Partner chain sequence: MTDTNEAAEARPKARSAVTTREQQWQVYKNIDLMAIPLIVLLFAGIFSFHFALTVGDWDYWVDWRDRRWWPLVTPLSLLVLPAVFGYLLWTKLRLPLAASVALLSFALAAWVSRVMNFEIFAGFPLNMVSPSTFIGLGLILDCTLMLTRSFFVTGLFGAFFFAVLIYPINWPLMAPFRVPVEYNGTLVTVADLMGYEYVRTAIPEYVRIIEQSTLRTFGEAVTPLTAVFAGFLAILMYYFWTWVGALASRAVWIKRIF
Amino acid sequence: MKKYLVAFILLIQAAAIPDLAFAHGERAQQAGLRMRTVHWFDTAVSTTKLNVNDTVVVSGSFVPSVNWPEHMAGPDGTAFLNIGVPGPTFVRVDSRVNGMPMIRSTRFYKGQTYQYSITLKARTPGRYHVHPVLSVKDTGPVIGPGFWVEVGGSQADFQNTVKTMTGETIDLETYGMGNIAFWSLLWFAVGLVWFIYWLTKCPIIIPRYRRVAELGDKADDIITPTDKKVAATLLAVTLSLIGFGYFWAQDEYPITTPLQTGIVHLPEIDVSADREVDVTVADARYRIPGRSFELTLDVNNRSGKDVKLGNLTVANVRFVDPSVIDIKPADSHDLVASGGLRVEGGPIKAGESARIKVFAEDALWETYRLTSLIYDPDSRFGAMLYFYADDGARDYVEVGGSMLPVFM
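With no structure shown yet, could you now provide this chain on its own, in the form predicted in complex with the partner chain?
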């Protein structure tokens, strides 16, 4: 036993590694679900190192997938732009979608583009993986790409003041605590008076049990006049205290409102200039032995520029052709497969249509658990394609459909 105890203590000491924190378990979802729910892009954090009380802005865009699985509630019911951090290590001071404050829930429509920004104020020192999250009612959290953010300083310095509409400036960290402590302790004391009154009669269990049994129908005789007086006094004290407390609070806080909730509606933004390429999927296969995703696509370029496919993103994993666009992983957990994308068929000329063949190959299929796509019940995929013109202009288009595994 002693040996286990020592081992246990050693384990505890070994575990006390201060600034290590991981991602949020986004890999647990079925691959198909991750591919076909929300396409996040341009995700960025304004800084990766800050101190307590400083702010960091997480921003980017997302498109709810038009291939959203039928068996899951969609974001056009009720959804909330959330943030994935381990507990209130940050406070969210602002969050917006298409410029609209996102204190409440909203609806997001499939296929539309939304631009968001979330401003966080650092509260607890540590190293955190920060993700934007779209919480969808009856479906759960859909997690966006994450970035490591390191917070220095001391939590003791953290301040969070706000001005109420009654003109008071309050610190949310401690506001109202004195009140809560006073009234809670007061009720504890009153309750204890009653309990202790009965404990003074100890031993109370067996003697009273015997007496009650002996008295039978006349068991109430065991109750003394003092018992009744104490009960009556305490009842009067209790009711008076409740009344007093209520009117005191009404007097102290005359202006109050109910809790606020509801759904807000978002303005649309015009992104038509970024969506001038249409794609249909002619064929989609996943070659299991080579961990290779192969797509045959018919592309129609409506824009006035020649474009090349430079980035294919599935479930937050970006497969990139470095000859078209140079994207490097921002940190150890940034899911970028630089060089993981190969395209046969060349650029698509302005105003023309062409068939291209696309290969997305990387070990990330495995480490990010996307290979489990073959265990999904409907074997469908969703992906976002990003086409680039020479001047850097970008068009994006979602593709999706049936996917066939190749086993041999």
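Here, rigid core means the biggest group of C-alpha atoms that superpose within 1.5 Å across both forms. If you're wondering where the values come from, they're calculated on a predicted model, not measured in any experiment. Numbering follows the first chain given and starts at 1. First, how it differs from the form predicted on its own.
- Hinge assignment between the two forms, options G216, I255, S332, A156: the residue at the boundary between rigid parts is I255.
- Two rigid parts move between the two forms, and the turn of the smaller against the larger, rounded to whole degrees, is 15°.
Alongside the form predicted in complex with the partner chain that was just displayed, please also present the structure of the form predicted on its own.
FYI, this one's just the chain on its own, none of its partners or other molecules.
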């Protein structure tokens, strides 16, 4: 009996010990949703090691997919560029998209390219996985690539001061804490007085409920004149406190501005004029035994240079042909499949069209649960293709469509 009791206690203890959260569940969303929502690229952090009070800049570009699932609200409704970190470990200092300050929500249109930059100030020491995030109304967060950032120093040294429009310098970490504590305790005391008064009028809860049920229409007789006087007194006290608080705040803070809730309209970056490679998907298959994504593409190269396909990105996983472009993983967790891309039929000559066959093969298909796409009721994929010329020029094209699973 004792050994069973010991085993039960150990099981409870093991369940009570929380696992460390090393990332933000990039693999939790369905593969089709990750592929067809937002294409993030050129994502980078200015530094991976800093101290409290130092800043780090998360920057890059993204394209909302033209293959966005129809059953999900799109980013052209209401969306907000956010940052994904585990708790209040950083303070957002600045956020911009296409050069426009992003303190409010906006609309992002499918197929458009957006360049962003988010400046964060380190607040709490630790090691954190930092992601850009696009929060879409009625859809939720769409998570971009993540980077591990290590913060040293002491949180006691953290400073978060700003200068107001009236010229006053305030510490946002402690500003208004006295008022918050005073009013919280005051309203708690009012509620406690009301609760204690009724607590003394035994019996309460179930016995009183039964008594009310027995009396029926005469239940109001339970309320005594003293009860009515106490209720009226507390009502008067409550209204007086509300009125006093209003006029005190008006006198203490005569200059105020309301919270801003308008939509910011972003200037567009027109990259269509620079795009000189057109791609049509002729066939798309996922070969399950070999963990191989196979694409047959018709490519029209309208540029004056020969181009080669060097990078295929799906759901933040980059499949790279190292003979075309050398992309080094930022760290051991960066989703780069070096050597995971194989192309038959390239390069595409200047001013010509060609059919090429593309193979994206790597264990990351399984590791990041992208193979679950074959079980979706709508087996459609979305991907970004990057073509490179010999002089380093790059052209990117989004592709998407139905995908056929191959079981043999």
